[in-house]
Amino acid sequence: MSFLSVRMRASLKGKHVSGAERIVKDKELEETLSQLVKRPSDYDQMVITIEKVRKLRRVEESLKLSSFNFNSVSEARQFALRKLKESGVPESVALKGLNLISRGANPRGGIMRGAVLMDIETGNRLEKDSERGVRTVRIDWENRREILEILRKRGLTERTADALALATKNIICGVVAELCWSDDPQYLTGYVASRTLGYVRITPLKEKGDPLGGRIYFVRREKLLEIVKCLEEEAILLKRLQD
């Protein structure tokens, strides 16, 4: 039995509108493709990549999940900054990361497809391509349906399942902490993730209607090459949610 990495990216008028990925058994490919092509509601281009997984790593559990709601974006962002500081990110660097997402991390305007790699000591950007960033790929749940059912009972969605899996891989690969919120103007929840804190959902990290969002990976410069290699190449299946 072999495993396949299946990735979908859809865009409309040059703007990314939907993306998803799975690691599935070869016999599940047809069903998976059927699900992924229905995911975007509107697009003019879709790219699907299918690759054989040569080496698969199974990880027992995800980061621990917790959620916090606030009355304002200001309160939520102050909380996010505190959590980053607790994770070992200097306050000035954490603030630089937050402000970067707030104004748009792509130096040419618009949304970055991937994440910013930020030096945890200096706040300098380390990614080779500041428009593309770095992307975390080849990550999924071993029992995806079971995980989705557990999360739905908690009032959460597939979006959370995907974000939790991705954040877990980031930390496994050596990212010290991550700050993220979506570029979806209607989705206001973001998160901070780290080994010490787990995956911390925070609402609202931006105002309704704000089209800007992104990811900051706070990393140690001396580990940059091995982190990027792990994020982009290592295939990981998560077995279960951490209690």
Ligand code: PML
Contents of the next structure:
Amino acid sequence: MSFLSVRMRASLKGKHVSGAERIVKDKELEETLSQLVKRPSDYDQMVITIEKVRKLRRVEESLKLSSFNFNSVSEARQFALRKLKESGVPESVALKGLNLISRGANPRGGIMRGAVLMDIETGNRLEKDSERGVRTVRIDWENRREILEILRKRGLTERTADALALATKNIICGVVAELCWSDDPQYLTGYVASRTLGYVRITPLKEKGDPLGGRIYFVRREKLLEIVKCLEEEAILLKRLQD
Ligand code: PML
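Switching from the form predicted alone: structure of the form predicted together with this ligand?
Every component of the complex follows; first up is the chain already shown.
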């Protein structure tokens, strides 16, 4: 049996509006395509990429998930900084990462579609193209339907399923810690992820209506090449949610 990586991205007037990815058995291709094309509510361009997966790695479980709610953005951000510090990111570098996301991380202004790679020692940016950033791809759940059911019973959505899978792959690939919140102006929950702390959801990491967000991967620069190769190329299927 062979596996396929199926990726969809849609844009409207040049702006990214929707993206999703699946790793599926070849016999599931048609059903997957029909689900993915229905995802964007409006678009003027959709690109679908289908690739054969040559080597698939199965991983037993995701990072452990926990959630924390705060009364204000500033308390939530202080907590995120503390969690990054506990994960081994120096305070000044964590703050630099947080300030960068709150400005949208793109040096030309606004958001970046990919993630920032930040040197954990100096806070310098390491990605080759700082407008594009680096993208974590080729990651999915082996049984997505079951995972969604478990998360929905806990009041969570597919957004968490996707972000948890992606964060788990990042840590497997050697990212020391990640800080993320969405650029969706209505979605205020973000997270800190690391091997020691797991996937720590934090609300609210920004004010309602704020269109800026992004991802920062804190990495050791001597591991940069192997990390980027793993993030972009290694295909991983996650079996279970860690309890
Ligand atoms: C969560 O609810 O678990 C946090 C998800 C962050 C997703 C970031 C995004 O959708 O861009």
